[in-house]
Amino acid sequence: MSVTQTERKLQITDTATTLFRQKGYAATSMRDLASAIGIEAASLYNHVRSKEELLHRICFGMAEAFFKARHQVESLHLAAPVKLRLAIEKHVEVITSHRDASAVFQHEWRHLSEPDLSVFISMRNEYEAYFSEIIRQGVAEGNFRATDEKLAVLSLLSSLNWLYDWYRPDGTLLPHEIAAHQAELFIYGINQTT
């Protein structure tokens, strides 16, 4: 049975994927990408341009998730506390459901040439921004004791980015819990009453 063009960009970027993150997107070539997929390495070009076209594939395909998962929860009126919960509750759905995705994600995004590296960065920041307004929201609403909230928002983040490297989909922790603990440990330190 043959592959259809759609199913086989499908493989090359999963492959890729895997592949960047084990050996680091420097690390591999177009040749290792041909060979763990099982195809000539100019048959490759039929389907992807360059190796960094993949890169731009997995790193904004996933900035993209995150991005769906944030407008899901800055669409809902709530208290800060109940929407720091929610968008924790997201980012971690969002890594355990693409672990090889986020690893490449959170490390080769350097890779990338102007002006998609400037894209990336600036939504990188932006991302990051939504956090702070969700903690400046709680400070407002009373419920946050004032903090450093930019060294907050990159503990929190810098914590749940890691997830990739020791979440198992076998493992004794669904998503869900996993959030709702990281959730309770961030908001514990951070809240008014505490």
Second form
There are 2 protein chains.
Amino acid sequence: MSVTQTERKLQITDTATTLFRQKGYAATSMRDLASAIGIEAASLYNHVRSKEELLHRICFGMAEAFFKARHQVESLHLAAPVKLRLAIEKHVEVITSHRDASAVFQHEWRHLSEPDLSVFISMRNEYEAYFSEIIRQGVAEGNFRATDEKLAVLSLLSSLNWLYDWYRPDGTLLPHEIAAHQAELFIYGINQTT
Amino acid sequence: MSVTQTERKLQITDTATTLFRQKGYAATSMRDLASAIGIEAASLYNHVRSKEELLHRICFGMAEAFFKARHQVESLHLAAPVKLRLAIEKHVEVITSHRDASAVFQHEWRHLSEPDLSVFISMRNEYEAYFSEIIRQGVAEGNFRATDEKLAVLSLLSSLNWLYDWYRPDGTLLPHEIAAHQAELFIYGINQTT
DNA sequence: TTGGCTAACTAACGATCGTTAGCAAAGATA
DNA sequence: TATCTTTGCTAACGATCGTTAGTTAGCCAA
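What does the same protein look like in the form predicted together with another copy of the chain, given that the last one was the form predicted alone?
Now the full complex is given, and it begins with the chain already shown.
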């Protein structure tokens, strides 16, 4: 989200995010979107180039947020366990503060068309590699055991990414508590260690 | 999948599964489906009542497979750690042997209409409760530590359910090896225990 | 006061959607 | 051989899709 947007355009993007999450991108029509806002479908085109532009904005906006989080973590030089905890916390923060957008980010990106689609996928891979690197560092330090690294990373990210589905802002757990629980679970597992 | 189906109907369901996974339910047209098979769209209706029937068949077929797995596990009376490993193994087996259907099951169920939708959701909750119960049992036995049980279950299931996305039948890991790794990771975590 | 800009509207375009009607050919059954 | 069932076809229905054209009302700067 680099350029300033008018209030109306923000409202359109926000409403689109909600609808895309609820019904899916393909099943949400521009008329649905317009009537949720209270204008006619054609009026949307005074603010937005196309339906896909909305999807693009949502998906790449989230990608940007994740990369910003990553940069904050990588600019510090920490031991792997601490770095992992921080990475998890930042990731959870992004997701819990943009729940609908996270759902769209996870599920609807494949409706992007080329070349955006390829760009999106490679950004996703790069972000995944960032978690892989933390695990690898931890193994090298002797803090983590050497398991299948790819499997571990995908398990972790799956757990975190599913948050959009069950996190409730009015629930008992705060985002940073969830992050701490997740980190604890991923690092120490569920077994009784006494 | 209770009643016998003709070969053609099976082919339609299988092809629909692939397409729904690739493009999503809403974005897959009956004409897409027909031309992937090599017939006309109208001809599909000699075998299938509606597009939604296909989605219903896929979603509830998977639900049935998961419940069958659950029944196999629950009919044995095992200590929680062993039971959990078995439950994970069965779950992974279902997913890895029906990858496309798993993806559809995970993402497209919301396009079901009532009352099927409500039935589906409550089956899903019930299956989730089955994993919760295993964790609870393990805590009662003193084998698992008392964490947030819901969070633990959702983390585990998220990790397992994401499998459809990255599991490759021609990869290095066999399904039961993946299951073993997942169980190990969930129970003991990634920390170096020496 | 005038002229241009913004943001809404109505109307409609061509495409595509899920689905139905009606028909023809082939195979099974009597 | 005669009849019924199955499974495909062509044609088309009404609905809805994303989007464009053309217009209008209000607002702000000159």
